[in-house]
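Only one chain is included here, represented as structure tokens and corresponding to the form predicted on its own.
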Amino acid sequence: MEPSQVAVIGSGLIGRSWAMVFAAGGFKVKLYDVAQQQLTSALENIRKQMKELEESKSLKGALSTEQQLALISTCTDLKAAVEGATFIQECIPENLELKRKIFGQLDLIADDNVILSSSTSCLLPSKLFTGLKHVKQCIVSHPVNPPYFVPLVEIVPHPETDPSTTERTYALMKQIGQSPVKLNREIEGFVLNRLQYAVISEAWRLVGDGVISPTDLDLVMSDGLGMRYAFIGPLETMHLNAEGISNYCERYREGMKLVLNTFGPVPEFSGEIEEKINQAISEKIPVVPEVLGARRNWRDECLTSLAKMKKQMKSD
């Protein structure tokens, strides 16, 4: 049987990663961009990454690197790129005007069965898709950067999205090995970034108030909260840290409210505190392309190892 085909619109970091995820799942991938040179560079990067993953025995899927690469082709013509696709994943820069333009073009050439999906991390579906003829087929599938190493995908519907679009997208993400979650309605920041920004905001205030250094703050997460959150979420943590959720609330609700009432206003994320944090983190990881690249590679290797361990633990 011929493998199903998807189209990935945009060949930047997220687009390349999506192409690898879909190819690992056995899908034919048409990778689209406006410039052939960008696509040539993207394919070279994908090949390099896949070879390294194969050598470290971290390549996803049952197919070899060459088999997966054979599933990926490139295209500079949008209509040709989406022809035959059952799913289209948009991955262009996070700019509302640009995204609305590309979805307007896709709306004119899409059939009534293809799903039109966006990788946006913060633009609401109602801002992206309202007014499109195929709005019932539109949805946000927000990955976590980098999608190849972090499986979560937030599936966020437009108010007019057909429930079957949500279910088909959810099933597809499960099929290619991602971990999809369904939001019942759109909300600013979706869920992941709302949680992330809450942590960042309080981290910023604690450093700004002189309570803790930037490097020690990060240690609180990496060697403290993050150890648990790599396997279980905050609600299950509450459940296990007492005799269930109700018992946890009975024990700690007053203390939680007391602490939460001391939280300050939303930071500006600028000025002296920005300089202080930037200096501390830059001393640890200098803002030099080679150093940042090496640290990102180390991060991805850690994520790969963690994913392997979690998979093994689930199968035991």
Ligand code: NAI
Given for the second form:
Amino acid sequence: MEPSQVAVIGSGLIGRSWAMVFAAGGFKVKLYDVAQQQLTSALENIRKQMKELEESKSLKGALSTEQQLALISTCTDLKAAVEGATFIQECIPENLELKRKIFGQLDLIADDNVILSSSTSCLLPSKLFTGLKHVKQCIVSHPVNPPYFVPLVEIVPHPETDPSTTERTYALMKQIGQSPVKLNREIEGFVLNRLQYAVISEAWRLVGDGVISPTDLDLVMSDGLGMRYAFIGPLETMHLNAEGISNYCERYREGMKLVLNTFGPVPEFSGEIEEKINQAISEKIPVVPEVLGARRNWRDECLTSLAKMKKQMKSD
Ligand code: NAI
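Taking the form predicted on its own as the starting point, write out the structure of the form predicted together with the ligand.
Below is the entire complex, every chain and molecule, led by the chain shown above.
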């Protein structure tokens, strides 16, 4: 049987990673971009990454590197790219005008069955999809960078998205080994970035107020909270840190409210505090392409090992 086909629109950082995820799931992938050079470098990069993953026995899916590579083809013609696709994942730059333009083009050529999905990190579905003829088939599938190593996908419907679009997207994400979560309605920042920004802003205030150094602040997460959050979420943490949620609330509700009431206003993320944090973090990791690249590679290796470990320890 012919494998099902998907189209990935935009072959940058995220588009490449999606292409790898879909190929690992056995899907035929048409990778589309306006820049031929981007497509060429995307294919080279995907090949290199897959070889390295194969060598470290971390390649996802049941197919070999060559079989997965054979599933991916590139194209600079939008109509040809989406022809025969049952799912289209848009990954072009985070710019509302650009995205509305591409979804307008896709709307004209889409049939009544294909799902039109966006990787946007923060543009609301109502901004992206309102007015499209195929709005019922539109959805946001927000990945976490890099999607090949971090499986979470936030699925965010437009108010007019058909529930079957949400269900099919959810099922597809499961099928390709990602970890989808459904938002019942759109909200600024979706859920992941709302949580992330809550952490970043308190980190910024604590360093800005001189409570802790920037590098120690990061350690609180990487050697503290983060260790458990790789396995259990904040709500289960409450449950396990007492005799269940209600007992946790009984014990800690007043203390939590006391601390939360001392939180400061939204930081400006500029000026002296920015300089201080930038200096400290850049001292550890200089802003030089090779250094940043090496650190990202190391992060990806860590995430690959963690993913393997999580698979072994899976208990739900
Ligand atoms: P990128 O800049 O690396 O790649 C964008 C690609 O789109 C480039 O290859 C560019 O040539 C291509 N492109 C530009 N206009 C186009 C058009 N009209 N048609 C087709 N291709 C076009 O961007 P990146 O980082 O891959 O981000 C893509 C999307 O994914 C954005 O919406 C971003 O918010 C989202 N995202 C990014 C994450 C990240 O950490 N980088 C994480 C989660 C989501």
